[in-house]
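Okay, so here's just one chain, in structure tokens, the form predicted alone.
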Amino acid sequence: MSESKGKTFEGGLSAQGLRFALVVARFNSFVTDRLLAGAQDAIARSGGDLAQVDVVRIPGAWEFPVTLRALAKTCRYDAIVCLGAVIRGDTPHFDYVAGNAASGIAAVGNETGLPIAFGVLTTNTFEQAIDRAGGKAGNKGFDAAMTAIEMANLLRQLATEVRS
């Protein structure tokens, strides 16, 4: 394996000095409140100031894209974390909501260049959602916040490198 001659860029895991928006769907709040607690824990454990973290509550996953666009336009945040839970039911509604939320979230991130972490659970059962919101599968809200921290630091580093 040949050794790279170029630089390596990697985002750090310190949230110190970073501003975040945590966008939380109220639908399935028993799950999303746990995801929110996990995201706040990740930011605090990483040296972030929770006074620099805004929580934005929305009705459900369908409302993520329009909310993210509005938040990105403010230029207040280093990263945004989306927290939601879409649980499969007996109708195709799950497919429409989960698919459009995911593609809309990705589109806003690509359009704006703002790191947007995907902490939206898409599960078959309520039990699976609970497992991923602080149960035996960890807390995906925590994981999404750590992704946001890393990406915010990486993009800052890349912006600084381009200017120098």
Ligand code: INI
The other form holds:
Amino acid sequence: MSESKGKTFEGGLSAQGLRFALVVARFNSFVTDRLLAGAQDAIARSGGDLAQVDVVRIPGAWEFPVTLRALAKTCRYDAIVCLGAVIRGDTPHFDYVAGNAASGIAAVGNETGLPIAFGVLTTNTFEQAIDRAGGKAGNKGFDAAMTAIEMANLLRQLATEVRS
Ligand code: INI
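The form predicted in complex with the ligand is what I want next, because the block you gave corresponds to the form predicted alone; please supply it.
First the chain shown before, then all remaining chains and molecules of the complex.
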């Protein structure tokens, strides 16, 4: 049995007073529009003000990293949510697009310290993507927005409450 004498920090799930950017890829928009609706639903249900939530549309998942870097520089947002769908085709193209998106998104988050939630589907089929965009496997846009809310609250808490 371990007994901790330290504090526990955990981000809350209220979006009140938080500002978000939702970056949405137009490629596979049938899927990404549903991810966007899920993310907006999560923020609204969590007490957020959708007037404080900017939507940034980009051509495809390849464009996430450069867009995120520009948004991070504005210092306007508490967190950003990436919403995209990269679906495997017959060529290796998928690997380049999905790989650059994933590693680039992670790099911007790590470099800037801004919470960036990964709501980018990488699937073998269109059906798998639909299942995860409001179908039988839930809505990963909703889930990513909830993660963004929690992380924005956690980082605020750590910045204000942790004393050495
Ligand atoms: N972009 C996606 O978001 N999803 C995909 O499945 C996809 N495929 O398969 O090609 C895709 N390609 C476009 C890419 O993201 C760029 O927008 C394009 O290469 C221009 O830079």
